[in-house]
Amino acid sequence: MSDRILVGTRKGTFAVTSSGGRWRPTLVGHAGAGVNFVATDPHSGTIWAALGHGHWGAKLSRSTDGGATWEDAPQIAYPDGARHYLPPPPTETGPGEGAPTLKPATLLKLWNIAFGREGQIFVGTIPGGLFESRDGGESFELNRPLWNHDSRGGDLFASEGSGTTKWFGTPAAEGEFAPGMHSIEIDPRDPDRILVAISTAGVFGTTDGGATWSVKNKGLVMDYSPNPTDEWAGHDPHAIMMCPGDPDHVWQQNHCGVFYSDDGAESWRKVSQPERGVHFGFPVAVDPNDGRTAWLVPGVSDMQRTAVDGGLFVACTEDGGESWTHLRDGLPQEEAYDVIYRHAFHIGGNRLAFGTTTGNLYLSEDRGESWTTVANNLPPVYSVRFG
């Protein structure tokens, strides 16, 4: 199990280390700026992370040092020619009015990092793009067989495509109502073999390394539309997290609940409790063996980001989600507004870890049976990863 959990901030990069047995944390890097993501690549050692600076925009850092020193790295961009149809941002009521704008591409947000073989690196944005570098990142380059998917338009570098799209869009960047990839799932069996997610397009998978994409949305329903298992209809997954060791197993936080597949994402079926306080939220993590065990931290809903009757908690389920456990131990029980973003909770070995908007760092060391507070005081809290 590894001694360090990379925490991505609102205002910086931290490495929280034990060491005699207490966490500390240190602050590594990135004063100030917003860390989106921070993970390092099992084949080279090489940290990454993606920026979100105020001023400076998106831009991905790296560190070969264990983040004693860090290094701009080759940037992201769209090429010449990449447009996108962005849709009406919704309205207080429903969605949005009008037809969608056909807009040049511009990079909004560096979302999510994910390591396929050895020198190979994906980066999911907002607005949607799948970018891959062969080469350890020294270059990036758009994927874009998804990117001209029919269900975005198709080709818009070669013409003016459909006029329409099914990718709508996510507030987690500031400008562009644009739709955003925040998950991005490699079966270790077959690095192939890809899932990814957006907000808000829903699920797609690969089994050819992107050279053709097929959706993966049968079974999600989608409450508050009028086709709620439509196979589009505005599906919102907050984050996707396959089984390491047993790949066909994938699990869903979404907006309208949990979702569990155990066919590789061919079909979901919803497994909230709502009745038990199990329903909403961002992050889900997944036993690395055992892909009908998986834990979630709960929030009330969209419209109030707070813990579950005020108490924090972790569900936990070793069913694929015929049943839930409340892991209460060690965690605040009264007035608790703590909130945990999608990329936030994360297992290594018997050892979980989530970060809060409220600056709080959480640790188990017994799968969630037990929990201590390992860190206060933090920036709001974006991305947790050990390693």
Given for the second form:
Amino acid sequence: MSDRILVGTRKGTFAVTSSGGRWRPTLVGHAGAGVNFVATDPHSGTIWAALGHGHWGAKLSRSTDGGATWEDAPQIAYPDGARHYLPPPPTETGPGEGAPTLKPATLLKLWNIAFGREGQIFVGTIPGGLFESRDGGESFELNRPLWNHDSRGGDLFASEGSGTTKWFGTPAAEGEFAPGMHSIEIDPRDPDRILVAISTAGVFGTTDGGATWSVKNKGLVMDYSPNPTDEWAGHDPHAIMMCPGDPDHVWQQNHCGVFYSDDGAESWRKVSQPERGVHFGFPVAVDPNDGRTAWLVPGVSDMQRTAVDGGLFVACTEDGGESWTHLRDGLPQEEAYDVIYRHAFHIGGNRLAFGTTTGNLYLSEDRGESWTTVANNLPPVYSVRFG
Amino acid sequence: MPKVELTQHLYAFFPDLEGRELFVEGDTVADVVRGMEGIAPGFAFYVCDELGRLRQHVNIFVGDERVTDRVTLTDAVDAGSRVFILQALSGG
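Switching from the form predicted on its own: structure of the form predicted in complex with its partner chain?
Full assembly next; the chain just shown is listed first.
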């Protein structure tokens, strides 16, 4: 069970450790900078952080001494000739109009980091890129089969492609209405099996280490779409999470509910219970061994992104979403309006931790049965990871 | 050689530059950025994107004049130029 929690916030990287039975956060780096994601490479022990410097762009940072010192890592950049079709951005009154625009790709955001085999590091970016390092982060390359996927208009390195895209944008793009890759889940049984999730495109999977990709949106429902069961166009998974010990079990929340797959994302089924307040949210924590057991921190809806009725609770299922239990012990039950971003909830052994947009950090050491407040005045929390 | 002066913010990322007199060779602002990259590897990607364009919220002044070519950085500099690299006042 990990004794450290790494927390990425809008204003720096924090490490949370326990001393004398009390968990405390310490600012360990990147003071004043946005930290979208921070996590430890389990093979090397290097801590990697995905930074958003605002004026100065997105940067990858690393620490080889447990967070005592940081350095810029070799940076991720889109290769010459990388282009993509951007859909017209939404207007104040509705969807954007006109044809997609073909633009050169430049890095807008580093959004998440995942670790595969030893030396293998993946980074998800905006606009919609999967970058891979096979040398421990000394260099990164864009995964071209996914970048060139037919759903994005084909190989735009070599041609003008189809002239259109089924990948839409996200307001998280920081400057452009572009798609964002926020989830990279690697099957521990076979690291060539990878699922990724993109806002706004959906889930894609590969079984050959990224040489080929197929769409994995079957069973998802888009209430807002003219064709709600379309396997294409407009899916907005907020995050996907695979059970590492039972990797065919995969979870996600999106605008239209909680969805669960027990066949490796080949199909999804909706397991929301709106009458129990379990319907909308961003992150999912999945038991490391039992893929039917998962935890959520629900919000009201995509129209009202706040805690339900001003009381914060964690919803837990142990039967694949057939039933949900509310876990409230130790969490605020009045005047709480916290939202938990997509990377800000994590599990480490029997511990669960989540951080909120209002700078609160909560920890459970008994699988969610009871919670303690670790901090109340952090910057808005973007990422929480044990390790 | 043109003299380069930096916003205090950039010293946070390149502390070794603080307190140094920075002179680089070149005839254009693009040359200046390349020169700074030679002095401080990684510098150019803080100021420009991977296409070499000035980042949206970064400004470069040559003397009192803000550069006009933010895409290919062809504004001229000469041996007596003072080049200021700074950030726009934005953010939260």
